[in-house]
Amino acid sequence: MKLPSGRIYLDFNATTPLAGPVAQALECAQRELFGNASSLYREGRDSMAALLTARERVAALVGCEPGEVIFTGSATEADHLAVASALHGAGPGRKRVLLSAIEHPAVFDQWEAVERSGFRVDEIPVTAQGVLDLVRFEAQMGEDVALVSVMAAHNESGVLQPLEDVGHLCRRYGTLFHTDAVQALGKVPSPWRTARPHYLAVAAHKLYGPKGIGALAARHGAPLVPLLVGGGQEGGRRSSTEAVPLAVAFGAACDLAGEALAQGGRLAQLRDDMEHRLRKDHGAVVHGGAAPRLPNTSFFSLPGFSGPALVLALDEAGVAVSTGSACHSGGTSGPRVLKAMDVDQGLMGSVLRVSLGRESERQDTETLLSLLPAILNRLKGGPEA
């Protein structure tokens, strides 16, 4: 995507710009829907009606019922609400939690708190391609497992996880199942009806919507214990004055996301062509390249080069890419997902993530590819072309 500044933006997995119709919906709602949705007078009723419509739109993209959608301040909050609710509702004898080794920090970093509350947490390993190891997972499962959390698509590698198999095994053991679908929703079909998770988290800002709002889809009958109390909003499931304009914009973004799902093939072709050139011309190693992936995501190493140095050099040249998730801590040890995939340590420091968006065009990836030779030559200490 070429920004008005002329820069090329290739980090859509980090966040997306507001889509035009979403910005218009947000501006209109901020101006006209100022009433408190809990108030009984007309302004309040108008806000509540808009909130209900927004809930229906989010539910349509997820594939759930509107009453199963709980608006939150972020997907991180949604993940925390899901985990806390599942553990609070765990039956007698269920004292284990299984998390995939590649979970987002919003889930993975709850590990210590979960163990302090009396549960044992175990990692589910992944294969060298970053896919959940189903054989190992089945061996770990049992009737003492309270919760399984497996993200739908990894935010760095883009690798899709076998959620239908996970859901089937969870149902066999009567185990609650949570998935963080933040990166997947809007890029691939929702797993709500196929994998049948009890909890699914989503964020508006990954869908060309605003920051500051997310949602948890909580299946009817799944335990739900509010983290925030004191007002009874969201059907008593999340107290706080409803952010109606943000919800309206979220709903508009979900409408557009549903329409844009058909673009996956075009983006996958752009990505594959770019990766072919990167391998051929620069010896790139694509991580998870043999696994099912999000159509927009490429996660690769350029051996012998520093990933952060490449990001800064490309930034100076007017192209925005990343070394991985903005939610992971920096450092030279490499992304945790690569450690879980048992990637050679020498490749971890040279990793880049390129993630395409709906407006991305071939010229964007061509610009990146055309800049690389001179940048790599300069970083090697040679003369620039």
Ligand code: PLP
Second form
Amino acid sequence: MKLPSGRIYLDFNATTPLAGPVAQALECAQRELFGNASSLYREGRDSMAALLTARERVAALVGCEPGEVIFTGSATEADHLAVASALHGAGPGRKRVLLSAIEHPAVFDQWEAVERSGFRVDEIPVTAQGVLDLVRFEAQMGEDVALVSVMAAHNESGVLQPLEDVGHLCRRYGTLFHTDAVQALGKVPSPWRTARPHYLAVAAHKLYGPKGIGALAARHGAPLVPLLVGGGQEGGRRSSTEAVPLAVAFGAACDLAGEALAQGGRLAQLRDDMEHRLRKDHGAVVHGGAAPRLPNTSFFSLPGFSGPALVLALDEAGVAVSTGSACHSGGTSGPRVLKAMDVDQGLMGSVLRVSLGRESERQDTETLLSLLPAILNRLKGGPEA
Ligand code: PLP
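Please could you give me the other form, the form predicted together with this ligand, since above is the form predicted on its own?
Full assembly next; the chain just shown is listed first.
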């Protein structure tokens, strides 16, 4: 996908542009749906009606009931709402929390606060392919576990986690189960009905919707303690005047995502072909390449080269890729996921993430591949090709 600037964008896991119909829906709602959704007069009722429709659309993509959707300001907030609610609602004998070792910082970095509130937090390890180690997980489980948090798909490796097994074990022990489905929703089918988590977090901006809105799907009956109290919006579960235009756009994005799910095979083919060439021509090591993955994501190391230097050189040549999660870009210690996968230290600094989007074409990956030899040569200090 060439941007209007002529550049090629290959970092769709960081964020996505607004889809055309979503931008139109947002613009129209900004203009027309300014009424406060809590107001009794017509402008308020119109906003409330639009909010209800948006909620139904998000629920349809998640697979939950509309009443189970709580709009939030972000996925980070949704993750916090889930963890806080689960811990608040945990029975007295449940004092342990299990988090996968590869959770996004929106979950992982709550660890210290969770421990301060009297819980013991343990990491669930992953295999060398970045998949949750189910044997170790089963050994860690017990009736004293209040909450298990395992993401649906990793934002950097794209590796899909065995959520059905996780859900099964959580039910066996009566443990609350949260999944961060921010990267999965809209790329693969929602795990809501198959894995049956109690909480599932999503962000609009990862599926061609606007920034500034996310949602938590919280199963009926699961504990829910609001982080924000005040005007009692969202059924008292998240106070603050509803961002109706953002919710409308989020709903429109979910409608489109349902249609776009069918594109997965095409993107996986593009990704696999690109990885084949990267391995063959440049000795790339693909992380999580043998695991089930999101169809759009490739996470690989080019041994001997600096990931940040490659990102900057590609940027200069008009191609946007990343070294991993936007939250970690610029970090030098190597992504936590690679450490959890026990990847060789030497490969950590040379990692790149290419994540394709709905409008990505073969031309995009071909351009990337055609630029690489000269860039690698230059970075090696060789003569310009
Ligand atoms: N969870 C995952 C898996 C993500 O990839 C991200 C964003 O990159 C988040 C949570 C946080 O989303 P946001 O920054 O939009 O709140």
